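We begin with a single chain expressed as structure tokens, specifically the form predicted alone.
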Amino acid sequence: MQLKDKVAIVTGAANGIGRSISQLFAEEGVRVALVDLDQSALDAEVHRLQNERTPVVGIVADVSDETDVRNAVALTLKEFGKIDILVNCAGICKMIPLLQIEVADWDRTMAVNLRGVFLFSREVFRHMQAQRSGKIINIASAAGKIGGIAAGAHYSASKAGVMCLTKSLALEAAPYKINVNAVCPGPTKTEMTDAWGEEENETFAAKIPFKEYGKPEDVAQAVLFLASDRARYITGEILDVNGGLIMD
């Protein structure tokens, strides 16, 4: 439990990959601020972790809203006194062909998936810069490397932006011994992929060398590694977790 008593913010923490990351952090002794827009799911997750005597706090926030982000960071500092780890996991994904993407769909996807990463990273970076340490881990997507994988062009573009932002921030943060990396999942079994339907899921799974979707826990384990001292000298890395779907 080398992360015991560290403090982490995890966005999109109430469902899917974010929930698995929060759970794994809690098992490792990390004090976690769970951030999500889904009040009921967030309350349920906070209650579940608190029953295991894990120090957690739930914060309802829209990651694309600058005021919400500042408040979430301030509440985390008030509750735990520091921030050691930030995981930007909140995201939205719609299966929409290009000609059906409305400007409002494009703007909302960019706001959540990319601006949210920027806002939280910028706000937390202020604190990490002062303490001269920290880990920022962004959740990207294989779609950001090769285009839509059961996702619209707006989702793919937003995740490509996340990867470039990760590298840019890594360069700026390195002098302060702050590691900035991204985890890039392929298709992962979550509530989102369940909604695609059995036929779509079988089609996509057949394209993966492992012949199956990843699990949220697979991504969480990669995040745990990057948050640990074992990844002390790794920054600006885009770590694929995709069963061989992309090898680069």
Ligand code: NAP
The other form holds:
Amino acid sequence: MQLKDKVAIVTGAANGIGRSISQLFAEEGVRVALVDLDQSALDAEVHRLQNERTPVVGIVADVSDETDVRNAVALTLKEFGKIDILVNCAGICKMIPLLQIEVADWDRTMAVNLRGVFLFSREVFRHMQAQRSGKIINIASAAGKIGGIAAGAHYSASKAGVMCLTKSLALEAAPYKINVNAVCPGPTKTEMTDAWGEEENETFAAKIPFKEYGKPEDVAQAVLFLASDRARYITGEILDVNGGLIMD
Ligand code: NAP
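Can I get the form predicted together with the ligand as well, since the one above is the form predicted alone?
To see the whole picture, the full complex is given below, headed by that same chain.
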């Protein structure tokens, strides 16, 4: 993918899809700043990736917190000198019906899933604009297109916001040759979906034309493509990775 010596920030990098993205980047020789809330999982991941002989750094930060985001971007620049790729992957999903969604659930979901994408993109955009190049890739969700499959209304609405934010950023970033795209996974086997329970997961998997959940690496491969210059002329795209669940 000719990504050697590029620098990437991946949020939500300690687990699931974010971990798989960081792994693929490291294998390609990308220097990665792994951002996550989960200090111990982050330490384990940084330790594991050091075996790839690519410099990586772990940064504990809450993507919904403006100061944390500023610090994370500053630390990445201090460590690696530039940022070529930003992957906004951190997200939370509480599977609850409408009448059980408290205002605090709504606000936290919006803060992490949508405000987090805005904060990181804005902070990195300053740098990419001056650099006149860059790739921003947001992780949306099929739930943001068709409503909650398993997820709550708050989660679905936040992910619909991520897709529209992607297009708005793509328009503003295009004059600087910055590509902004989203990958839109259907149900993917991670701790997030493990929490839904075996029975629910079997029911949902049966509704997917491929009859199985995606793997984190399926999403990561799409991210890798969008981060590469093979996707030079693609921007504002919402790329489905869903085994045929939604075709639009
Ligand atoms: P995951 O296994 O739960 O991993 C998410 C990671 O993000 C965790 O390490 C989590 O840390 C971290 N995180 C949560 N809140 C954060 C915050 N405020 N700041 C920094 N890091 C934070 O989830 P996943 O399944 O890999 O999901 C990754 C992304 O894909 C999410 O945006 C999700 O909405 C999206 N997605 C997932 C699926 C699916 O079926 N799995 C489908 C469509 C879209 P903690 O463990 O400490 O919370």
